[in-house]
Amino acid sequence: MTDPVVLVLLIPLLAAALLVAVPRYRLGAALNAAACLGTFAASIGLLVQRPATGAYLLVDDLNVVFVVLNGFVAATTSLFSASYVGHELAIGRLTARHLRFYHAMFQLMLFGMNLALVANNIGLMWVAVELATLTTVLMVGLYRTPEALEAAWKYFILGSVGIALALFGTILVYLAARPVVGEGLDAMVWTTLLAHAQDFDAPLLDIAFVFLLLGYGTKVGLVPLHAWLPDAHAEGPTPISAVLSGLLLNVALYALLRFKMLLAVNPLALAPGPLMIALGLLSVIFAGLMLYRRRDIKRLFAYSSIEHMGIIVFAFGLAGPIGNFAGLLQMTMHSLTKSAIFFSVGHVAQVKGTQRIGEIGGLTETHPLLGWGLVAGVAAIVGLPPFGVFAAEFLVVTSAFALHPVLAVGLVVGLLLAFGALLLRLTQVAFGPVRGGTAAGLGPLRMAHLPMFAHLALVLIAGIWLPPPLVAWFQHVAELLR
């Protein structure tokens, strides 16, 4: 019987090689979705069958959270993608050649993200994050317009700077570990590093974490390292926006959390919490202010992603059982909610013929399912009860008030700024006078409703009732994160 972790890696890698040669759009879309569903099924297998830890691969309670979430969102995004890119092909924005490339890159990106999540070697994890980044760079520029190429180039340049900083931080971790665990592979194996981190040179470990925070923080989209993210969302295909917000940001966050754990066990190392809290709070307040200036609907939700990644990093910076639990819950709820919003926004832009907020109006009247889906998504993402985001943000805010009341006030201000901006734009887009196209009867649109409402249903259920096994699992992971 094949190890599930092998399937999690092998299915997308083989699918990428196959999809390059598939000439027909419908067959390529079907194979892409089937491969994603197979990868998700394999990730579920990791819940019941854990492979032995090796020098290169590791499966534990922490990364299983990320791998299962990765598999689920990738699977639903592939279903949405089939209808979305079908419409783009029909109107001539993309060609069959573009779609072969797109589907192959989608699977290669999924392979890179999964490899980063299950890598036990910190060098291999860095390579996998870079692979996932490069594939998304190529997909952001898929439309080949000047704006799309500029966004892809900006993403490549800033992402390369970030990944270079992360590489330097990784090398410093190796140098800190070498006197304790010896030369070679052992000084790169994360489980070995964690077992001996209390003996590492603390100043060297401190400097390493600063570089890692800046490097992987660029990928997370933290302010002031965020500039690539709004352009990448606005100019790339919408399924890639869903994957960027829902998955790739989480992968970079995961890498950061792994290194945070090393500092936590070294009594002489600096506490990573204050640095994470500072960048998280800055991201929340800055994104909340910038939301009022957005005129493009995809850029609007890109800044919302920056805000929410700030909340998540802030929560993990608080640490402790409640802070870490809140961070995990917020991360999960954000991934599900934001991808659902992009499922809606992608087709809204198609039926209205524009991404300009000022040219979109009356959505609940002209396209009720899309309109009300967007209303539910925005209600969830701003933290209105009874959605799961409310429960997560409530935990973050109450923990912050208990530990750092002054910082908690700043966090609440940022949340209220984002709340007001998103509701203001939602009122115009969903309930304002009818503006933009009113295209209806586009068959592929109907396929997008199921992934969107499936995500929103899960977020709603999580806000009302969390299954006890899931709570116990998150509590255990929160303790592992220290």
Given for the second form:
Amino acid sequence: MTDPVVLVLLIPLLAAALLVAVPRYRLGAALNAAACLGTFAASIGLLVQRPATGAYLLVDDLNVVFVVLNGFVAATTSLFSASYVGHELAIGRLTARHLRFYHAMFQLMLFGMNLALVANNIGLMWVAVELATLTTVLMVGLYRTPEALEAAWKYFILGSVGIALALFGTILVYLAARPVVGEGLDAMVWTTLLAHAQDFDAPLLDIAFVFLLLGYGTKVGLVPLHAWLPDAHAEGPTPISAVLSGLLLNVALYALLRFKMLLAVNPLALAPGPLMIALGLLSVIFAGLMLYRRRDIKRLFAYSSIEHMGIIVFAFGLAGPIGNFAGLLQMTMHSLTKSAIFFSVGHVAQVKGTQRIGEIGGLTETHPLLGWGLVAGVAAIVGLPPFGVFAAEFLVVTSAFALHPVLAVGLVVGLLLAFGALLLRLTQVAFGPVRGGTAAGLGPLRMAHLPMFAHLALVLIAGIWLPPPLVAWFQHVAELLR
Amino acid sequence: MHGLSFDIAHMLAGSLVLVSFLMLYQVRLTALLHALALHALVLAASVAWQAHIQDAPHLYVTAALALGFKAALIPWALRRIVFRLGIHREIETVGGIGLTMLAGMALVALSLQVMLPVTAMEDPVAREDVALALSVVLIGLLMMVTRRNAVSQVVGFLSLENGIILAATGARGMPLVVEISVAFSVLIAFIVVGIFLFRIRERFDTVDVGALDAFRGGRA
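Having seen the form predicted on its own, can you show the form predicted together with its partner chain?
Now the full complex is given, and it begins with the chain already shown.
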């Protein structure tokens, strides 16, 4: 049995190489799903057997959470993707050649994300995030419509600027570490950096963090830097929207958290909390307001992702054991719920033949399973009990209240804004008079409801009863994060 | 001798900032592309000098990459695109050259003011390089926000990226610099391919116009 961490990286990479050569889409989709399941199994293996920390790879309690979540959501998305692309092929929006490329890119993106998560070297982490970004850019532009190309271009330019700024920040971290750790590879190894961070030159570290926050923050989708996110979600294939929201935003956030830990160790460095709280709060309120004027259903949920990333960054900014715990929980719940919503929205757009909210209606009558799935997903994402998002948001609000009541008020206002907007749109889409096509004559549409309901069931269970080992684990990670 | 090597490094990094300013006020795309080639040329010289004084032969790879890829191939490819699209004669309204230049100067002052005090512990070469590199990065960003044309935005991004490579090579002994510059080159290649995609879109438009023309010609 080889090392699971090698498998987590090697399976997607080999699968990508293999999928380029597979011409038949059914076989491609099946292989894609098989590779994702294999990667997920390997990520579970990481829980049991951990590799020794090297100069390039690191597996610790923090990133295992991300890797396992990544593996799980990728696996369910690949199942959803198989039914989604089957329909797109049937109606002629995609060709078999597109799909070959799409499946290979999907695996390459997983490789990039997993590499970013297990990298112990801040330079390697940067390269991996860049790889994941490039592959998603290519997939966002997959439909080749003017809108899709426009979205891909915008994502690409903003993402590149973000990535460039993050690299500048990485260089500054190296400069700060060099006098203490010495020249060469060691000064970029994260574990070495953490061990010596208390002796780093604090002002240099501060400036480095500002660049990293702007750079990786662009990829997280924090508000002044979010402009790429709604377009990329709306114009790309829906499985990509699901992994963008559910996974890639998390990966960028993870990179940010690693650097935040360095600053936390240094007593003279600036506290990253207030910066993150401010950006998070701005994102929540801005996204809450923007939700009201959306006409495209995927764009609507993209803004909801901005809102949730805002909540998560806010929670990590609060820090402390409860803030970090709430941030981790919220992140997990958001990944599961938002990808479930995108699974259902993808099929909704297919059966109705449109993404425009105004042209969709009465979903629970025409497609009960799909419609009620969407209702449950939205109920979860706006933070209604008994779903897990409620528990997480409740924790965030209470810990904000403990720190400063004004912060909590701002957060609650943002949450309520989003709550109102999403429920308003939901009633229009799910209930009310039947609008839009019923997919008759569009060819057979075999919908996969399993991924969606599996995610929602997990979110529901987490809301009612969080398993004690998981609680202990998250508490431990929250301690690590400080 | 140490004084001289520092002076040359300083001069080359300073020249890069100067060429960045040169790019700020170019209104013709072809002239802008020439300035971009010059920018990459200065970068290549600067990186090669760093490779020499740091005794780090792997940096020559980065310098060669800057010379062959960024100073020759990319400007050539962009030039071809610009000519194909027929926008080489166009004059871009940059919106107040004087104001942009002033903003650029303010950015240089800002980056020196920010970087020099915090890097007091560093060796002087790295210190100057990082401060000037930040100026190049900020001027590149300024260019991206003041321009409307996709090609000139890309040129702004390329100059920004040159600034980052300058910082990476200036940081003595930084590992993975070559790998990172290769990764960036891949990124740039993607950008150029991206513009090609846009060109395809443009060509569709012209095909439509051409069809109209042909129709009219047939009727006459």
